[in-house]
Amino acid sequence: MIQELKDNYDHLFEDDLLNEIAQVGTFKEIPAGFTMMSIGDYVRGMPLLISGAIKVMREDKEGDELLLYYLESGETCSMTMNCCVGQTKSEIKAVAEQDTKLIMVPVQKMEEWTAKYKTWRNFVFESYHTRLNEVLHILDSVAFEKMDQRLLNYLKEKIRINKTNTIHNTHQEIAYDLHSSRVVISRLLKKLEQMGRIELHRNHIKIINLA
């Protein structure tokens, strides 16, 4: 555990953070499409991702859902750590996009370290100041940009996460991710495959030239 933290999180933390992170953190593989937490859920710990990917979403009453943002190696949820320290339910979703591997810190340690490390303070900070900015333009998508800007973008974040042109998902899974309906969903693919930017096949989406 400790090579795979190096390796990802030593140009953040010193040594003596690291060691104390392999000492109490507990290391999970979750599956691709494992849902890792839902809305109203207790959080007991904050994971700190090694490898993979974790989609995070709201859900409305009606179970509708709207993707937030992705969690890449080497970060963290902020809306988990603060779930962890006001001991609250959570207000999120969690599913891993990608086969993924993370370790979880313990709620008692991340108040301790806040006070003991000032690289964990800084990491957390930055996750908080990141992740509230990913949320604002989520909002700023939702509220000004329309359907077929905010479908090509999120075409384009879905290639750059799992770093492939092949898309695996169905119109109904793209139109949860957006807050949108199917219908709608398909006739905008069918429109970015006749302009020959995408091909639309049974079980995938290939992905031809979005710039």
Contents of the next structure:
2 protein chains.
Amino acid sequence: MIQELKDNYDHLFEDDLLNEIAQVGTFKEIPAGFTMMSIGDYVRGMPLLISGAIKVMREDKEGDELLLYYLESGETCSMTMNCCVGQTKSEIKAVAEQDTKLIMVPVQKMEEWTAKYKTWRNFVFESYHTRLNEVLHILDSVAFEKMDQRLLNYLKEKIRINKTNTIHNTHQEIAYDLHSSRVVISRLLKKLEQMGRIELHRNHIKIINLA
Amino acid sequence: MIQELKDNYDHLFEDDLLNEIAQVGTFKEIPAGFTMMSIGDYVRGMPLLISGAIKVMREDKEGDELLLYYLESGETCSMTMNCCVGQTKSEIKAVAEQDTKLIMVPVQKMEEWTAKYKTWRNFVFESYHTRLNEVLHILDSVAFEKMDQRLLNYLKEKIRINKTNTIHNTHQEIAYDLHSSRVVISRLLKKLEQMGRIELHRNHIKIINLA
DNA sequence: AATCAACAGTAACAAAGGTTACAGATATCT
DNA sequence: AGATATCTGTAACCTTTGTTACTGTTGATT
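Show the form predicted together with a further copy of the same chain, please, because up to now only the form predicted alone has appeared in this conversation.
Below: every chain and molecule of the assembly, starting with the one above.
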């Protein structure tokens, strides 16, 4: 584990901290599609991503969903820290987008390290910074843009995260992520196909050009 | 200044920190309606609110606005910290909602105190925590709720912040905050009046019952 | 190969919200 | 009081998005 930790966090943390993480952290492998956390769950650990990606979503009482952002290697979840500070339940849902490797750190350590290590402090602040900006951009998207543009952004982000030009999702799944309906998404996807920007197939979409 | 500081931050900060703040901070009084910060401005200081309230908004390229939240006494702006960390320009616009008193602290001190004072660290984390949650709630509102419900939430928050049952705004101003149009807001307000929940007047709205 | 469930395409319609246009009401100022 | 600018009410209409319903297609399963 210490090796995988170094590969991803060496430039961020000093040796002492890396060693502490290796001591108290637990290594986990999570298969794509696995739900790691749901609304209302208590937060027991803070994830440090080694590889893969995690999809973070917001959900309302009726179970309507909205994709917030993806976590990638070298990142952590501010929402988790968020919950630690307030001792509250999770406000988000997290699902593995790909097969993912990560290290789980007990929440108690977070505050301890914040006092002890400058690099950890910076990491935590940087993380809050990034997440806050990401949530703001989603807000911009939802508040100021129409569904066709939101769909474009979604497809772009999806191929960036998964490093592929083929998106393996049904229209219904995309509709959930964007909090829209299947028919609306099919309609807009068909338009994109007619523009020659994507190719539609059953269960997958080939991206031609989204620029 | 030290007295006003103590009145609002005594329970949060230890004496040493209060004294440091008093030394390097500058006291400011800001009249209601004054624009304190616009998108693209560089961030020079971090505000600690003494009294009054500040309205924090998001704005897109076309100048469309959306109210994010209000800052009240005892609070600071995470967006400001956000910008300090990244050395970036402001992503938000801030306007005094009421006559406001605050202390401006140079951004350099922020990181210094984070290492030095546990109470400051907690304050900063707590602040990030609160703001992130507030932005998430706005996102919920925009993504999951219809305009009539959003308008209700808006009116409730407005009377809570301003501690009054009369809202001194035009329909156009409300429309800006909710990123809607004047006609739509007038329409919905009229419905609320017909339900007996508010009374409409020129330039102000009397709240009867929003529960 | 036949069957079946899930997925995608499409039309027709409904609802919410945005736009335009104009009339009338109300504060403010002189 | 009269003039003016601003604000509000309302109607008619448009666009976007969501809903319902049905058909056809595809992939998987037996």
